[in-house]
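Below you'll find only one chain, the form predicted alone, shown as structure tokens.
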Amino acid sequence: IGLSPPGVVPFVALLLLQRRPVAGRALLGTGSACPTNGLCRANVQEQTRRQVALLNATAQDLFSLYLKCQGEPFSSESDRLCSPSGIFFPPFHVNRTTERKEVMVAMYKLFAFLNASLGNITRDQEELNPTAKELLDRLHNTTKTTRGLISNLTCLLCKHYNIFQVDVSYGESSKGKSAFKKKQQGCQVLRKYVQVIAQAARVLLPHLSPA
């Protein structure tokens, strides 16, 4: 999967282009322009607990509900058609004994190329079921989960290590792609998802447990 050229984008703005479906890098940082004011919410900490908790909570429930609603063959073949095996993914090598600071920048890369996804994933799905009303609200409000999740893990990551840029890769568009490609690229980005998002609860969760 190619990506763009790099280029150097703040937080905010990278708050801003989630919704782009598009191949992108913006390169890590620290300095002095946190844009900490009007970031932070109360709580954040609880509040990101919950966000990834609930992301968690209801990932398998997603994957199945977006298998039955593409028909055949996914919904009897998912192993062989959905297997995430040949997509980029961003990497996730942190453990609960990894540095808080670099698990927080690898949960900012994980959910900012997710974001991007389920942008991706929707697009197409309002295109190929757009009376499939469960399917697509489950999936709005899984991206809205996740852009509160991204602002929680900006406002930490500027209050305790002021980095305001992180490297971050988003994933291959699926416009100009047969349907089929757009279906099947959309249960293996959701499979390897539910993997990917049941080890970020077990890192990051202790992370963020009250003292």
The other form holds:
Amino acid sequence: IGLSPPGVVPFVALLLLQRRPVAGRALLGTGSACPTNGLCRANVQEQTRRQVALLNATAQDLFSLYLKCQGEPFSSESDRLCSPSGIFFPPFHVNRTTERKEVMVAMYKLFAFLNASLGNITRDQEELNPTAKELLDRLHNTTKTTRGLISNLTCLLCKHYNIFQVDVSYGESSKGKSAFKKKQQGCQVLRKYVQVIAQAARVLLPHLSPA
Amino acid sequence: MWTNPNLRCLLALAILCLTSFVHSREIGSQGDPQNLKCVTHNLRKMVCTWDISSKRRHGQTEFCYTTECFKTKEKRVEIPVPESSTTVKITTYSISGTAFTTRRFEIHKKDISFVPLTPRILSLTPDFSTFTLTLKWSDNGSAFPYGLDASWEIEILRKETMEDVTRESYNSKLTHEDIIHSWNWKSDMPLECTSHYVRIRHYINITQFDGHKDWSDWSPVEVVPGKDTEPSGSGLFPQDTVVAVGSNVTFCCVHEEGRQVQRMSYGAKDYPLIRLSSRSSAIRVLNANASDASGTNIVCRMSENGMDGTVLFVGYGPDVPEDLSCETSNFVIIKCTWKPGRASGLYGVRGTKYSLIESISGKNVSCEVNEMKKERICGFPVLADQKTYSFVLGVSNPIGQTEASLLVDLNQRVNPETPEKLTVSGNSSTSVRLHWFINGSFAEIRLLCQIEISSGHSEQKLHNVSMPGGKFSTYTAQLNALHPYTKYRFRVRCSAADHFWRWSDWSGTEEHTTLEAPPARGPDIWRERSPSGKSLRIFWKVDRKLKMSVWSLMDFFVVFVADNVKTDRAVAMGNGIYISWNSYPNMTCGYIVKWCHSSGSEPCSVDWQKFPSNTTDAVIKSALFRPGVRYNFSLYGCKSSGYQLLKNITGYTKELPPKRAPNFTVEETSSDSILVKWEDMPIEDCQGFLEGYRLSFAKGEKDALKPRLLESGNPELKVKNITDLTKKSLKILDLQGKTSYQLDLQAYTAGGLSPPNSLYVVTKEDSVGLIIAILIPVAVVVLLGVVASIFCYRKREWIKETFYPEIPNPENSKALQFQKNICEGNKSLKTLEMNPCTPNSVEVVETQSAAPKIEDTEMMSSKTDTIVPEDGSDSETENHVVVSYCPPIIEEEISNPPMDEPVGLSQVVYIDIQSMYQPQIKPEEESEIDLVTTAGYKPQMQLPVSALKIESRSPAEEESDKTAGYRPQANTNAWNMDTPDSPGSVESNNENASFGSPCSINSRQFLLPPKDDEDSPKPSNTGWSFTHFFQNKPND
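Please show me the structure of the same protein in the form predicted together with the partner chain, now that we have looked at it in the form predicted alone.
Below: every chain and molecule of the assembly, starting with the one above.
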């Protein structure tokens, strides 16, 4: 990934701790300013684009597998059960004409939220579906990619816009909820994720294409 | 008496007074107390109540029992329960204080009723997770004597309408104390679904109480309100419940006011709704199946797109652990393992939990197990000064619990840790020391360690060492009796020595080479003089390794060689060669058997073996011996003056079939014999002692498609076995001439037959027989020709007269009589008349218009014979020129060629050789034929047929008939291609049958020269041939 490890670990720790529906301020670096050097690698833009493309390519399969592992009627009535209308999801109102800085910030907020939500979903599924190895593997892989993506976005924000602090909302934690609610919440998040990641891939492409 | 007026007057007064008294009492009874009832709740005091009959206002009532009286305004008093009976007096007073009436009641104990006090529910507590209600109440036992039996009835009601759900009984004993009882009831539906109500009453069974005993009144109901009573209560219940497979579960959907439940599903299936209240509906799932790992979803769909859900986990209770076993590997931790049995189907927080409880010490540990593994492991710390452990493995999950137990003497369950850090040391050629470390405290037991020793040229050996155990110690063992300068590999494993349980795993392998050591004895020597006699080769063996050196010949030793050293054959025995010899008394220092290994082109390497003097046989073995290789052994005897060659021996460790057959050639062939010769085979090709040859032969071409000669099933196969090895040739006799034979030659040993060598030989032709076969027929033909020529020459006049008179006179011609003679015997015939010897196939057509019918005319032919007038003169007088009628012949009836010739109805038959074969006309048909008599030359054309039609003629033939030019007067179609002796010819009896080749009729004119005999017609043609002869004399 494009970000050096010291910059990633505190952020991830912050995400993992933030399981409640809170609006937090994620620190992109360890200090109060961007690191002066050693932050980004040369191909971070391309790598970021590929990470988004990878997430976009795997999102639908992840969602389908998730539905299958939750049992009926999740597969047959996913539209009604997984309607994301009742849950929080960070707004992603950007398009190709949006300023690149805004796109980067929106992306950061989106993937920060997704990273936390995927952590919750993974934890819930490890409890509910410990035998669903493929689903767990996909969730782990998606979470890892998201984490790497956040690191790269952190790098880009710091390097190009000197942004080292972004307000993010992590949504509602599923901890303590009933099994059905956990299933449903994961389903709602992943359904929205499938929709948004496609949009993100479209939007991010011109902004991250090599000049 | 009744007549006395005074008496009458007194009686009337008395009646009046009595009547007055009675009236006064009734008046007084208007305020009488009545219906006195006494009820006791505690057997000590009773409550007596009564009614007052009058409705007149009254004041206080005085109640007197025993010696006590008191006034009360109520109609109820509480007084002690009498021992047996008591009399009470109840006096009612008016408001002004005037006594109305006084009434006495006798109260007996049996008239007193015993009704316990109405119980009061102390608490009703719901447990929503388990659908359980817990009811608590006091039995008020302090009011009763000790030991009374009490019965309780608890009634459960549900829904807003308070429908009865169940009425349960509960029994207890009163202990003369106020005891608070607790009772649980598990609902079949979640308590959230709707409100549940509970009330209780009781009954005390006092046997010594004579009065009436009755249940108490019901207590006031206690209620557990359902979620549907809460203003904002909603949800699908139960939430995340775990039940056993086969359970019946009720799910309810509580929603807000105004909404409607549309449907509820369990998994993928909808269930019928049960209405509980306006805000609550339920479904009931019977005999639930095991759910998936993530549980079975229950979803409630409500109006306005409302939806709620829950998950039910259906699984099994824990199975009894199997194969519980505990052992220690280090006396620090006891490791217990078991198999969990049937999977519960529950995971995560609902999964099966294990705990290991040691009963003697009372300690227990919780076991962290991996649900995905088949075998579970749990560790328990070894306790000081405790060798016996009584383990109880507790197993539980949300559905149930079970356990397994095991009593263990730890010293008998030792499976030591794998030895590590194995090192080998030693500065000896025959011994080493091994050191290894075992991570464990084995101070209280002895260890038995096993050392595996392996080297390159010996099998693995196991060496056991017993030693006292130590605490995390290094152990040492010494190994002796090793071979010097040998590379060894060692590894170690250990177990408990006194109570073997299990071996540890093997340690890693360590290698060590022992030091070199001086040779234990001198080399074994042999020597050989070179063929030239000028040098000596000395061989010696050190530890089975053969070495050689060449020395100049000196007087090292003397070998005596006998003049006639015989050569024996040795016998194979096992993987060696058995050699025996006679005992030679003068061989005082033993025997030596020497042999030579030859490998390819290299000179053979000498080897030998020494035997003591009392030995007379030996089995010589060598790793270099190969089957099928001949080895030559020399037996030397040792005596004081030197070695003496006693005999030579050849042998094989195993005889094999010869590699190939000997080469053989055919030296000589005749018409009935073949001489074959073969060569000797090299010894190396024999691969055994040659025992003979096998020559197989049979007729056969050099054809790959034919079966091989040696294959079974060839009936002509002949085999000759040659056991005389000096014989190198063989003559095969009794063969057929000019025949191809296949010869296979094989050599054989005790090991079997070699592959065959094949040759194909063709025997010569038998020339004498051939010559005889040719000459005899030629001679016969010549002889016959000569005889025929002589005969013809001598009979030439007769032949001429008969066949070819100079002036053919039909009346005088004998040639024209032979038919008559043949057919009618010796009747004289003056004119040539076509006798009835007509062709066989004739059809007589009676009418001109009708088509002739084809029949087999063989019988007609004979009939024709019969109708020929026997008196030839008749015929003669009628016709000088015999006109013969010949009916149309159908082509299919072709046995008689002349009849096939189309004949006109009035055809003149010329009397010549040719006309002899014209079809004959039946006499009876003559009149019907319009004869056209013509004389002279008869053109060889088809005459027109006017009266009869030949039906069977094909259009092609008809067309052919129309063509002009020369035409043979015989039906060429009827030329019989058969030979004269063919059945067709015989059957047809056709005089005109040819020899099978078509020929012109004209060529049949016999032009024989005139004969001296005047009777004989003179031939006009001198030409003659065999063919003509046979044709014209078919019956001769």
